[in-house]
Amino acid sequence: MLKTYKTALAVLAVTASGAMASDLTVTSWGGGYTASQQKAYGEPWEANTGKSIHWENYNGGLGEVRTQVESGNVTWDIVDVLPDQIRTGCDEGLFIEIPDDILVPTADGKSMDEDLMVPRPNKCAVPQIWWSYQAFYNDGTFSGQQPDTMMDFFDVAKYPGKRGVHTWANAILEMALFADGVAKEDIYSTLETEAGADRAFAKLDTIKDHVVFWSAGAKPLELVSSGEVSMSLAYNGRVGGANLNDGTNFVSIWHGQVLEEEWLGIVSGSPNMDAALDFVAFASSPTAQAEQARWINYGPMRTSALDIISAGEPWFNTGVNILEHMPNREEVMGDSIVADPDWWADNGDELQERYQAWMGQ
C-alpha cells in the first residue's frame, strides 16, 4: 500500500512539474484526437513562438474547470469542450470572451465567423472539429444489395444481425426519426412532442432484441470485427481512423449522420493568459484546422478550411485522400442531420431518463 500510495504521488509530482514547466496548458481528450491537435498546431505554435506546451487528457464536463476556477487554483489554460459544455461554461464564467480582432481571417478578407459552417455558440468558443455518429458494418458481411441507409440500419429483416448501440440518447433518437421518414428539418419540433418521442422509441423498439450496448468508443470497432454485431453506430472518426491506419475496410454509412461540434475555451483566471490567447487565434485559424485532417478524419468548422484541403488532395499523411472520409463533406450535408446542442440542453435529461429505462426494459 505504501509502494503505490508513494507511486501516485510521484505520477502527481512528474504531472504537476511537466505543468510547471511549460508556458501553457492545454487539456484534451487524449488519443489520437489530441495526437492530431499536437501535429497540426501545437508542435507549429511551439516552433513558432519557442513557448512549450503541456498536454492533459481528461474525461470531459465541467467539473475540474468548475473546481478550478472557483479555487482561484486554475492550472488548466485551455480545454477542448462539447458544444453544451462551451454554452454552460460561459454563463457560468468559466471561460472568457475571447477579443474577435485576435481571429485569423481568411485569405479574401472574411471574418472567421462569416467562415463557419454553423454559428458560434459565443465569445467564449473558438472552433475546432466536426465529428458525427455513423452507422458502419464490415465489408464483406452482407451478401447481395449493400446497406447505405439510416432505414437500413433499422431494418434487421433485410440485414440480419445485431446492432451496436451507445448508452446515450442523444443522436441514437434523431436516427430513429430520420430512419421512420422523418425529414431532417422537422426532427427536433418532432421529437419535443410526446407524439415524436413515442414514434422514435417505437422505431427504436424494431431493433430492440437486436442491440448491444456499448460506451467506450473502440468498442464498436470490436463489436464489428469480431462479428457479434452485423453493424454498429460508431464515432467516425475511429471508423474513419481504422481504415486509415490500420488497413480495416469498414464501410460507412453517411446516410441519417448526426454531426456534432467540437470548441476550445480559454478557462477563467488562465495563468498564462497571453500564450492562452495567442494559441487560440492559431489552432482556429483556417490553416490550421486545415493541417489537423493530415492526421485525423474529423472535418474543419471553417469553410475555407475545406477548400484548402480540396485544393491539395491528396492530403493525409499517408498520401490518401481525406475528403471522401470527412463528415461535413459537400456530398453527404444533405442526408446528415446536425446536432442541436441548445435543443438537448433544455430536453435531454427527460428523453435520457426515458431511454435509459428503454434500455432495462
Contents of the next structure:
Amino acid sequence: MLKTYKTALAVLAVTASGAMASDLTVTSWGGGYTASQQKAYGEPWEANTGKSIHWENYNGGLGEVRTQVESGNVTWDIVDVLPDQIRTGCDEGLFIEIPDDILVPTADGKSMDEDLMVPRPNKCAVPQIWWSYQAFYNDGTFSGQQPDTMMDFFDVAKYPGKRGVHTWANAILEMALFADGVAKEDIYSTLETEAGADRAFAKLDTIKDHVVFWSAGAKPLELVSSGEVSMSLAYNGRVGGANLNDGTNFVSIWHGQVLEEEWLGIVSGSPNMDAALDFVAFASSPTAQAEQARWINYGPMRTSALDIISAGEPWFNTGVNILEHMPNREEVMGDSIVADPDWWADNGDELQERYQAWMGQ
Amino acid sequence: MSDASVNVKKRQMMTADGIPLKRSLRISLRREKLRGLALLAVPALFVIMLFIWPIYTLFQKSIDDSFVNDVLPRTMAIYEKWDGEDLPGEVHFEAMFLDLTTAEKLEIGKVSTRMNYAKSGWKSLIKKSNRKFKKFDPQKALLPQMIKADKRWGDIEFWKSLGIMKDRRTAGYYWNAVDRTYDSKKNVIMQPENRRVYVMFWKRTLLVSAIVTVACLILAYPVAYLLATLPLRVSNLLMICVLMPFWTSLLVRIVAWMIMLQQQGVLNDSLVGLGIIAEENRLPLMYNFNGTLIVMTQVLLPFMILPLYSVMRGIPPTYMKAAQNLGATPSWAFLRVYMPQTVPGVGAGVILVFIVAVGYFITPELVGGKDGQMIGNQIAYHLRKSLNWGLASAMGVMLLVAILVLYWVYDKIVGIDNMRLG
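Please move on to the form predicted in complex with the partner chain, as the form predicted alone is already shown.
Up next: the whole complex, starting with the chain shown before.
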C-alpha cells in the first residue's frame, strides 16, 4: 500500500514536472551555473552521443533523491550536490559508486585521484567545481580606505551599513572565528568546543543589529546593488558572473572566503545508467572541466584543468582572463578556509539549531 | 374494508416476467445503490490515497524509532544491563563491534544519521571506526582496541545517548519540536538554552496567523460590503480588482512587494523624497516580521473577501430599511441587524485565512528575513536539508492537531453549521 501510494505520488511528480522522453536527466541548481554545465558538458556530450539531456532545477537537499530511491521510481539520473550531501547520499546508498576505470586520466597519464585538489570523499563523488562563500560590496560604496579582509566585514563601525548573511550556519561561523583571529587550521577544533562556539556567536553578535538575511543565491546581489546592505556574503560565482556578464562593479573580498566542494552523483536505480556513467566520465575530464570555466568563474577541481586554463588565457567566452576570478587560484588560497564537510556532518544539526536561535533572538 | 386490505396483502403483485414486484423492486434498488457506491468509490479511493494514508504515514514516521534496534540488535538487547555510570564492559563493546561489522553498509549509513540526532559525533565515529574495524583481532578483547581506534568509544556520553533510542516507538521527535529532549534515562529535559528554537517558531506562527487574520477581516469587511451593495456595474469592476491579484502568481506579487517596501524601495524613496522621514530613518518594512505580515495579509485577503461577500449578497437590503423605519439610527441598525447576519461569513473567512496562514512558508521564506520565519519553514528545512523526517513529521502532525483543535473550539463557540462559504 505504501508502495502504491508512493508510486502514485511519483507518477504525479513526473507528470507535473513534465519530464519528457529524454535519454538522461541531469538535475542542478539552475541559472548561470546550469547554463555553464549545459555549454561545457551537455552540448558536446549530446553532439558526441546523439542522445538528449533533460535538465531539471532543484533547490538542494537530498529530500527528492531519497523519495525517489525509496519509492523505487527514479526519474533523476544525475544530481549536482553539495559536499555533505554526497557524503550522506553515498552512506545511505542514494548514490552509486563510480567504477574507477571509467574516470579519465590526465594527458600525461596521472589518474584522476592524483589530479584532484581535494580528495574524493567516497567513490560516489564525481568532481565538479570549487566555489566559495565570500564577502563583496559595490565599488564606490565606501569612501577612503576600502574593505579587503574578513575583519572589515565584521567591522560595522569602520564600514557602516547593513550586512547580507545567509540563513544557515555553514561558512559564517568559520568566518566569524577567522575574523576574530583564530588561525584557519584551528577553526574546526575551536568551533567544536563549547567556548569556541560561544566565541563565534559572540563575534556574530557584533553585527547582529545590522544583518539582513538571504537564502536564495541571487538575493545578495540585489541587496548590494539596491543599497539595502553595504556588504554581503555571496557565492563567488554569482558575484564574478555579474561582473563578467552584466558589467556590474562588485568588488570581491577574497580574504576569509570559505571554499566548498561541488560533486555530481548518480542516483541509485537510475533508469539510464550507461548514459549516466558516460556523462559523468566526460564531465569530470580535464578538458571538459576547463571548458566550464569559459562560462562561469567557479574553479575546476582538477589541477590539470587549471593548467589548461592558465595556458589558454584569455579563457572566458567574452575574451577576458578568468583565472583572477577563480576562488582556488594560488594567490588567494593562503587566506582561504577550506570547509570540512565531515566535521559539518557531525556537528551541523546542533550548530544549525543554535544559529536559528541566534537569528530569531 | 378490512377484508379487502388483507386480500391485497396476500395476493402478491407480479411483474410481467413473473418475478414478485417486491423482489424486483429490491433488486433494482440495490443495483441503483451499488451504482451509487461505485461512483463514490473513486472519490473515496482518492481521499484515502491522497489524504488519509499520507496522514497515517506522517504519524507513523513521527513516532517510529525502530531503526536503531533493527541495525544494532545485540547492542540494544543488552543495553539495559549497563548501569549507566561507568564505562560499559567488554560485552557491550563486543556487541557493538559485531553489530557494526555485520550490518549492511547502507544500513549503517542511515543508522548513524539517526544516532547523530541523539548525540553529535556518532556519524564520524561510526564511519571512521568501521574502516579501522577491519584490522581488528576479534580474538582479543575489543574494548581496548576500539578505544585505541577512536578515543570517543571511551566517552560515556556516547553510550548514554543510546538509551534515548532503545524503544521502538518514541515521543522524542514531539519533544524536540517543543525544545525538549530526553536525557540518557529517557527523562524529558529542556534543550540547552542556546538551542531552543521551536517554541519561538510556534508562538510566532500563531501570532502571525492571528494578526494576519484580524488584519484581513478589518480590510475585507468594508470591501465585501461595497461589493455586495454597490450597483452591479460598479461592483463587477471592484470584483475584478479583488480577483486580479488572486489570479496573479504568488511569486510575482511577492516580488512586487519587495520592490515597493524594501529600504531603497518605492515607498521609502517617496517618503524620503517628500521629506516625511530622514534618509537614515528609512522604514524597515521588508525582510523581517513586518514584511511577512504585510505580504501575507495581501495574499490571503481574497480568502476573507469572497466568503464575506457571498454571505452579504444574501442579506436583503430591506432589513436595514425596516430597522431604520422602526427608529434605529443607521449605525445602530448596522450593528444590530446587519452585522449579526454576516457572522457565518466572518466565521468562514476567519477559519479559512487562519488555517492557510498557519501552514505558510513560501512568503516568510522570501520576505521574512530573520524574524519573520514560521514553523512551515522549519518543516521544509528538515524535509529537504537536514533529512530529519521524524522531526518534520512530528511538527506536521502537531500543526494538523492544532488546526483540528481550533476547528473544534470554533464549533463550540460559533457552531460549524453557521459557517457558510457561499
